[in-house]
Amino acid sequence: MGRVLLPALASAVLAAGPAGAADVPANGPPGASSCTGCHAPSKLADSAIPRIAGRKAADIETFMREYRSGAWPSSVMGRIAKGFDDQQTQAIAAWFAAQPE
């Protein structure tokens, strides 16, 4: 291969992402960014706030419904959850369980 080839090669690959990788937006559906604000995206930030990245949509869905009904009490999630319908919130759950733990 020319010299050429190889970083329009390596820029093909790269853009490409990881194998096996999912279809998910890399910041996210409309919504998650409220989400990211205080559960850490990685496992560098030290935080009391659990880490929701790779748990199972339906866990995620299940506690924003709790929050949302107030089911479960809070001081700040029951406001967040309030601002997400069902569609927003399965989307945002999903996404979240796509992304590594």
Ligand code: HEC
Contents of the next structure:
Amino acid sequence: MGRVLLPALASAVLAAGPAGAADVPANGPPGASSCTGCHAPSKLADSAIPRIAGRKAADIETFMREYRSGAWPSSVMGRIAKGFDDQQTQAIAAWFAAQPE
Ligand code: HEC
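The form predicted in complex with the named molecule, contrasted with the form predicted alone above:
In what comes next, the whole complex appears, and the chain from above leads the way.
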């Protein structure tokens, strides 16, 4: 009995480990899901908030840097941009750029 249970337990532990990482491709990198609440990931959703899906990653990064420094006026983005460092912003920008326009 013990010989049967042990491998089962080990594989259950292994399966629990990388489960979180498997979510990344679908939802984008960490932080991206906090953007899509306002910036729809596709043009199917029509809203007053500028669409950033399909935009150039470099453009999105530039906006985020300017919002963070306050160089570019904003209502909410200044506060939001401050929550992400350059590396996180880069990953999020690349993900949005890869989404259908
Ligand atoms: C609470 C809603 C909200 C969230 C969350 C949000 N944004 Fe925004 N975003 C806006 C609004 C509104 C604007 C227009 C500028 C302003 O008023 O702040 C904007 C503007 C932008 C722009 C400039 C687009 C353009 O063409 O002018 C970029 C790029 C951007 N957001 C990226 C992001 C990223 C990346 C995230 C996630 C880290 C994010 N936003 C999260 C509401 C949001």
